[in-house]
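Just the one chain here, laid out as structure tokens, in the form predicted on its own.
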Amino acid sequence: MKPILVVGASVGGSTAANTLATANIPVVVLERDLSWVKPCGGALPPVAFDEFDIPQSLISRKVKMAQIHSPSERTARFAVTGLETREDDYVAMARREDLDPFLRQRAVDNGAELIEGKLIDLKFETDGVIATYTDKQTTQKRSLHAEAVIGADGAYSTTARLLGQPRLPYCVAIQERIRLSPDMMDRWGDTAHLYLGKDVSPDLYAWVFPKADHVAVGCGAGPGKTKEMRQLLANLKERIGADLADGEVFLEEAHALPIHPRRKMAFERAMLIGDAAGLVAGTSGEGIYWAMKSGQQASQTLIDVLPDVSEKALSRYQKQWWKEYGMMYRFLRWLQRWGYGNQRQMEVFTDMCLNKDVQQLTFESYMYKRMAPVPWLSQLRMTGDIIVSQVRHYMPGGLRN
């Protein structure tokens, strides 16, 4: 059989890749640059390093706090823990430039094939699909015959773009990278921290996330807000000046997240998985357990249906996805609209998060990957929690602080 070919080697493609590779399936991952580190957050859920069997050592900090600060800088502060107290109460934080080489070379040293290399064109035929690329050390142009084509090459993605897909609205963000003495590093400890308001990000949130040595302080922006996003980032510098004091900066970063799902991620001899198929949960997003899931079930489908790489086979990949996941993506996508619409609604939204319901309810389903049943009593409290902050933020007259 000709090989299944992975376009992108980054989390969700090299997952993917893996998949194929011990299940004796022929895969080869064209990479377009081995070296480059995708700016990322970095946050994984515990269940994502039993699911794809990643080592704890990867896990750069383990964070068991968050802190929301509100526009007015009102806080809601509490822990990452579900319905229940668990061991793995916690939110992992990984560096890109562990977590990536990791899963790249396992499905290596499982079998697959890794060129480095830039995707060019695809020409889809009956028999198979000619991947033309360039390759990277002769910068001369090479072909491949695969057999089908998963597409796992991010926002920008060149395989959507062959497949005749329009380019996904996307979200912006630009991290620092700051290195802290042990001391300033203790005042941020095991708490990620999430900033709300228009001087730090006009639609999405502002973060300071803690790795090893490290903190990750960035600003995310929606469409159209890419020039302001130095400005936005300065304006969090300042915001947050004493506690990053002699701080040095050691890598910036900048980067695009899709902020809509694709309604088609299957076709013809080839799927898109991860950020290529707008894979990213809105309100937070998170990235990185949907590529690696996505590249799984793509993966599981073909071993399920080859030799048949038809539309209708691959199809299953895209019917499975949005049965178990489909809720949860309209969901956050709403709570996006809803939570960081203006700057009333963020005071709302910091209260929100206040709510005890909402805080076990909000990392159960986050911590586990399923929406988390509501039982009737918490959301009669919610409900009433959320309705008394709308009316203190926006009734004339109401407290606003």
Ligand SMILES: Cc1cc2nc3c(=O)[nH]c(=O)nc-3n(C[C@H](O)[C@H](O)[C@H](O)COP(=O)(O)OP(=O)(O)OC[C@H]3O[C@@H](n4cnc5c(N)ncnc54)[C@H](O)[C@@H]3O)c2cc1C
Second form
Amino acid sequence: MKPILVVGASVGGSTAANTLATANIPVVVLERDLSWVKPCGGALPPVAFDEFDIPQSLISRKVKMAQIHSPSERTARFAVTGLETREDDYVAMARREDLDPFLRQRAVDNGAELIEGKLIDLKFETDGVIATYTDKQTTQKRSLHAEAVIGADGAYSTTARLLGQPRLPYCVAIQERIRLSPDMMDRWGDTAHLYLGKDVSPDLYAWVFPKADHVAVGCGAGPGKTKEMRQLLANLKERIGADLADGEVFLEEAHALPIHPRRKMAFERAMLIGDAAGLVAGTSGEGIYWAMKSGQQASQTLIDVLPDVSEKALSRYQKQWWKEYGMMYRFLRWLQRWGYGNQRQMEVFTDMCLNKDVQQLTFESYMYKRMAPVPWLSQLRMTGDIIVSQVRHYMPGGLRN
Ligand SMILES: Cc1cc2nc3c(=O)[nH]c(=O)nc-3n(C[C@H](O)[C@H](O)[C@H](O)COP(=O)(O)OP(=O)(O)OC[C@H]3O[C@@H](n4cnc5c(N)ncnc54)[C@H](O)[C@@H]3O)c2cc1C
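Return the form predicted together with the named molecule of this protein as a structure block, the form predicted on its own having already been given.
All chains and molecules follow, beginning with the one already shown.
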């Protein structure tokens, strides 16, 4: 059998390649630049470490607290805890320069072939796919013949474009990594800070995520805001200035954040996963877990249906994905528009985060990817709190804009 070609050896592509290689399916991974570090906050749920067998040594810091800062600097501070009391609930802070090479190397160790080259063309023929790429070392054009392709090449996916798919609107995110002295790091401790307000993000949020010896300070914003990003980040740094004193910026990074999922992710001899399929969750901007999960599910579909690589056979992946996660994506898109829609709603969102039921349900679904049924008493308490907050912030004298 010809190999499966995976385009992109980041979190999604390496997970897809590893799943195939472990099942003894020949797989070639094409990565345009092995030294590139994906711009990313690196926040990961604990379930990812179990599900994808990632060693805990790749965690740079475990975050145990979250703090939301409203536009008027009211705060909601709460522990990272799910519905049950567990000893070790946390949000993992990883560094992509550690995580990506680990996942890539594991796929290679399990039998995947890794080529450093940039995909430039795909030709779909009756007996396979001919992929043309530019080899990074020699700068020569080369081609390879594959049985099918998994496009894991991120937000600007060449695979999606060559499949005739439109470029989707995407959010943008900008981030600086700032090294701090141990004393200053202590100020950030084990807390992830999220900042709301049109000065730092008109329709998403800004963040400070602590790692072992530095903080990742960033802002996200909706489509069409690329030009404003530097100013938003400057505003955020001004807002938290004192706590970054003497910090040394050692990396500035920015990238698209695709939160408009593609309806069509399966084709004749091809599938799209992760950012290439727009699978970043709204509200949180979480994409690492979803890239790995979609990589695993797309590969598992291939393992189940090979040698049948028809669109009908590969559509199993797409159907299963939207059956399992469609409601979650729709809810998080709605929550993003509702909670970050304007400054008053951001205040309401902050109030909502003070509600214990909201905190526990949010972290249960984030950390363990389980949509727990919400008891009626909790529903009542959450609805009551939201109505009170909504009235408070929309009454004359409440926060405007
Ligand atoms: C600033 C920022 C902060 C973020 N913070 C978080 C966070 O804290 N937690 C979280 O869960 N998510 C976060 N995300 C989202 C997360 O980074 C992505 O969702 C995730 O990396 C998607 O993984 P992927 O494998 O689909 O694609 P990517 O990680 O984008 O990787 C695509 C790969 O394909 C390669 N490639 C591209 N084109 C070609 C080509 N033509 N030929 C060969 N190779 C190619 C690229 O070099 C790259 O290695 C953040 C995103 C940004 C921009």
